[in-house]
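What follows is one chain in structure tokens, specifically the form predicted on its own.
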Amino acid sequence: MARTKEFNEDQALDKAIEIFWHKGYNGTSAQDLVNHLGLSRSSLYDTFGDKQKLFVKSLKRYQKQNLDSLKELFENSENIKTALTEIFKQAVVESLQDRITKGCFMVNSSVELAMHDPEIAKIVHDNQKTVEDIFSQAIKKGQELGQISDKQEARSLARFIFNNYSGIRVLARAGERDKQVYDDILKSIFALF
């Protein structure tokens, strides 16, 4: 007779996505992960499978709750600037007052991943381009309420932006803690607006 699991997968799945975001996927062993999820090897091999498809399902489940967010966000704003400039705030936020100093796990997962893992790299791009679209949309919209220049098309604008927010969670990553090199940072995106 087969044995039921005892645990929650998303759960599980969110305290992976903890310890990879902490520690990257190299950095990242098999021991870690048992510790971590609080799971037997073979209930994490049974359920997940190795650790890369592991990491996976966590890259994928963090990249749908990310993006859920940031459309909602987006539909529910009166005022897309403001939306855009709190997006930004609470990544300096995040990033002066995170103690392990992880950046964003998409991002890290780019950096130490998409150029020698394919799947990865697909992830981080279907990612970067969903991103771009709703940040695009978002402007355009932001332009036709006259909330934001049109100086610059919306899909320029929002690779810009994109850009610069991946630019923010790698220098958190790296340690960065001068609130002022953030401050500069963001007045410098945002007089384009």
The other form holds:
Protein chains: 2
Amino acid sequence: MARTKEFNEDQALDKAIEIFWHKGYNGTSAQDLVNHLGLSRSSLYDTFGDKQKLFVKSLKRYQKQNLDSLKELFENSENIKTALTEIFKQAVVESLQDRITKGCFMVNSSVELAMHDPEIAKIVHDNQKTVEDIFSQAIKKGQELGQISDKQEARSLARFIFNNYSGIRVLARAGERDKQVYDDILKSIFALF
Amino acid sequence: MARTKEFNEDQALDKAIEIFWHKGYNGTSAQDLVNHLGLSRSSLYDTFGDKQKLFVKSLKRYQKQNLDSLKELFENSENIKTALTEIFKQAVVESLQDRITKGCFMVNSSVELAMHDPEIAKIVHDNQKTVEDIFSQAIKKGQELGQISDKQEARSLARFIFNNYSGIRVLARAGERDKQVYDDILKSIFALF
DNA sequence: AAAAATACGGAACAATCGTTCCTGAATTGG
DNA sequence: CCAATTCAGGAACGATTGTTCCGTATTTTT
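Next block, the form predicted together with a further copy of the same chain, ref. the form predicted on its own:
The complete assembly is shown below, putting the previous chain first.
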């Protein structure tokens, strides 16, 4: 009947994630998208509707990727405390190694858009809730196994962890490249466990 | 010789802070500025040069205001630990009461612009360093007075505090209105002291 | 081979962007 | 009063914004 799509929609989305992540929503022009996705204007609009829809789709894909890998990490780890430190160490490594530090796409979007776009606000809020749940559940398990101090409630600790993760991603986005700064923060965080 | 300025430049800058804080740099148009500052296009450009210069001037003013009040707070407080909790409680109150939560102008700007505007990057970095110094000095004093545990180095704690402050401001910007979330985070933070 | 669907490049759209300039009125000090 | 300066308002600038549409080539299935 018809010609098949020549480009992979998910691959195009990954490209969109890259540029939106790097430049933000308002900072990314339609021309930027055409250049970076390698699609024609027409294909781009035919496939994704408009810029806002493409952005939402990109952000959702980014979210899914990250939540999946987060869940997987906890499922495959014996020790919860080590898993938590791994997450932060990984964030630090990314922050230091990336030539252009992009921070976290979700954090960036939440700062730039959550106030003005209810659809983005919902995604951000859902994400926060889900991450919180994942952390909370893992910490509770860690406490039962005696790997994590149970002086504090699991949910409280989960929110605390989330907060510091956001902070570190902002630090990275701001261009901090001094490893000692990150290590100092991590030291304090894990003094609590 | 000449007619005197009818508007107060600092008051105009405060207006500029408001709208840039609310809408971000890219989200604020020249027309927005004209409307919100109450100046004509010509006066605006005659006085401040262009949009970027106005933004930089606004951000610097915001920075000075905040650093001044931070220093003042520590100078006028007997107990450092209470002063620190006051800072966070104040941030939470602002986050909850503001009908439109704007987060922190410095954090917002750092996420939106630090990567792409070296001048902003410098301001953000200077600010981070200065806040860190203020915190660090205060904490050291608190440790000497026996008000704060000296299990951790002062600078390390200062960076940790800064990180959580950023995180909370992001949370506010994202629209979080559940007081319990903030309180949980604060509980964990001050379990360290 | 015919028909259907999709790709592409590029022209074109109106709208908005940041910025400049002009005009005329207002206010000041000499 | 005069000269100097600043004000407001708005017209106008070229550039860029996001978006639509057209013509044509390509590929697929019937």
